[in-house]
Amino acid sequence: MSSDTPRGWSPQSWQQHAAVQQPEYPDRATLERALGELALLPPLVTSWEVNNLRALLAQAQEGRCFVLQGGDCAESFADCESGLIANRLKVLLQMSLVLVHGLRRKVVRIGRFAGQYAKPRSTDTETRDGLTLPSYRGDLINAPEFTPQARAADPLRLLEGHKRSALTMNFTRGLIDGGFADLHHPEYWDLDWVHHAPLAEQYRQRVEAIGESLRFMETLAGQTIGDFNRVDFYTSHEALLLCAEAAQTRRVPRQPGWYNLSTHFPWIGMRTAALDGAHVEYCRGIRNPMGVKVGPGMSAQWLRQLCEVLNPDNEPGRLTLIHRMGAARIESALPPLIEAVRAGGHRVLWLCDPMHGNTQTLASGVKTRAFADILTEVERAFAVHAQCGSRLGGVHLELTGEDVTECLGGARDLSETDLARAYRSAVDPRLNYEQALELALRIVSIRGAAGGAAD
């Protein structure tokens, strides 16, 4: 990417663009007023952690690093709350550190957190029983609750999910900075299914043997290993609705060009990802490292002028593709997709999104995912690259540190009946603490059975 702002770029550029997925506003001046406060309100992250994620994630395209990213669906304000913050960052911490011991190498945590109040839809307005509303997008724009006001979409939703984005991002430094997170403690990880789940024996054993490992490597050094006290952690979220992330995109001193200060790592959607619209033209010209959704609907030439335009100077770690194919479509739909990356010379990280393709609607109306279909298209996934002489560099997973019952399957075996008891995700269903655990196992699993191929 240049060393400065690209030509004809700047923060509000995206507005002589078709931007598609943005709410309408009713009451325009309140919207100016609080994009001016958002504009001014301090920035969330630093442009020195973006840039060190971007050198990361230039490791992980050459298989030095592993990306797990995961999250919330969608976050709520509702679930701003403490126990629910930490329970999501033991998850990640418990399923990074499997994939440590197994994968034998260094992982990249990414959180969907901190800012992922604002999901697409498929169409803008609902209807029931004859009325009919605009759609929830996302407690950054409105109210699940199907009321003429709370489906109004509300500017002051964007100063209260800035200052619960401050809230998350406060505790969970605070948590990491604490010790939280040291591996000579992982029983501060624990959750309490860790004593009854079919998986706890497993987890124990690959707990006791880094405890081990690491007491081995102290006895050696003569003293504690401080690196292991701590661990860095990332926000990501979808770069959807653009007038605020345009409100919170700046300059910095002594770095060149614009920085998104929102988040470290933003991402382009399917449903966003047109040449010539608003949210490529936005992400064109910010220095965060970014990712693109990647579906069975995009072409390759398509997905070549993608990374020509949102990548031009081709720098390793700035572009991630996230492809989202489906269980049944990824052995088709990907190997096409690598090869037209490949034969243009694009240095880029293929993660894998196993959820999004996979989601399905129950007789009943419910959403929901089978654990057995994520599993399979993570091992295609992985088959895919190899045999495409690729590299499949992390996962993209919706989940959550709750004991919540919205995907099918799994080691308890959840059936339909199953998921009346916890279903709480007011979008798209979630792993629960015990399948995303469960995932990560078997990832490492299907690395050891493949050989490290492509690496």
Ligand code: PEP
Given for the second form:
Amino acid sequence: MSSDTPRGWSPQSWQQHAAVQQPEYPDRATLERALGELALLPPLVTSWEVNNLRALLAQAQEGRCFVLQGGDCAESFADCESGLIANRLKVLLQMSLVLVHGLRRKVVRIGRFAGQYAKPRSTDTETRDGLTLPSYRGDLINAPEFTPQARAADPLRLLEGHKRSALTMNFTRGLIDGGFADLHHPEYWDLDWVHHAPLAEQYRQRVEAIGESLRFMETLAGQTIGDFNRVDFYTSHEALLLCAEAAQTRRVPRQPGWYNLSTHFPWIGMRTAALDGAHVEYCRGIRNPMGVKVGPGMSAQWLRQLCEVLNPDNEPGRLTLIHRMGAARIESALPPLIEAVRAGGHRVLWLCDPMHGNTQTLASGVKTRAFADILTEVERAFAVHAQCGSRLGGVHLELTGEDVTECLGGARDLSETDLARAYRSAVDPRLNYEQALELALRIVSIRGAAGGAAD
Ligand code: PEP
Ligand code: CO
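Please give the other form, namely the form predicted together with this ligand, since only the form predicted on its own has been shown so far.
Below is the entire complex, every chain and molecule, led by the chain shown above.
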């Protein structure tokens, strides 16, 4: 293997390590054919974009930009639909506009979409009325219905996932390049609800202030500022199903190393972050910037070793640590980890995922999250980083552009009984559009209260 590849690594070297959270494919021949086709199809992203994102994440590490990463917990094939995609893009654009204006900083937008189709599960099988079947692992792998046919891992879903990711990317790119994200026209990304939401006024004031600043700058410059006509959008998903990730891992002309060209920013989930495990082995060899979820169960030593393995050259922008401690535990669990990373001299970007440590199951069996806990975790994350002389570089959220009722609280104070109205997630509960925008507005006021946006 040439010197631009870490020692002992190849796109398939993960197969020599323990790979948790992988399905059993009954039909191996079709699996091999599907993977072969996946390896030849045009990729979803390019190495240029991947390198650009790495450079932006390096800037975020230095506090020069703020990262907004958000989208569904799990995409479904059925949700690959123009209205849902456009609304999700709208809410992310609105949030980023609030953050840019309030934090006085560039915002790097990373969607949890165009490939977020595989989910880790707590058990490999599920039993109902004496029948045991494989767990549903996301649309990339099998279907949720409780029948042997639906639950069998189907290799053709890999190709369907690639197709739907490409459709999502194509539509998103078309909207953005066509002018949808033009700061001169924030009305393009108005959602109907904006006019009657409790926070509408606050949002409108920020939009107006931005319009005024833009007109002022353009008057000074004597021309339209083209940079504001479009924004960059990047994609991410959990790099979970390793045979599919490996099939889309390629060399490209004139760039050293291997790139995962199915997404700009893959991340390793909490359940697959074992140091000697297959996911870490796969990720250490690719050139993409990557994230690792960090929960309260992670020791300082484990985290330091992950930094050493995943970023041995201490390359800026390469490694993002996404902590997801829960509001109640962040103040005790995070400081030793920040200290360990600093003591090891590792350059990382820290993001806060305030969703996965705050999930609760109601007596009715419904999974939810309280907006207040989510907000508290973000507030505490800023404070803990400041106390430790570190910096929180962004947030990682599960959200949708729809009027769902999955998380409790927020400006409309959704209650347990409200959840039944529009609970649509098959997996984790997401912030709805209003709660998502409210969180962005609150982040801006937390930073304002902490004594100024730019640190
Ligand atoms: C997720 O991001 O949907 C997820 C499963 O997170 P974690 O790995 O942090 O539990
Ligand atoms: Co989730």
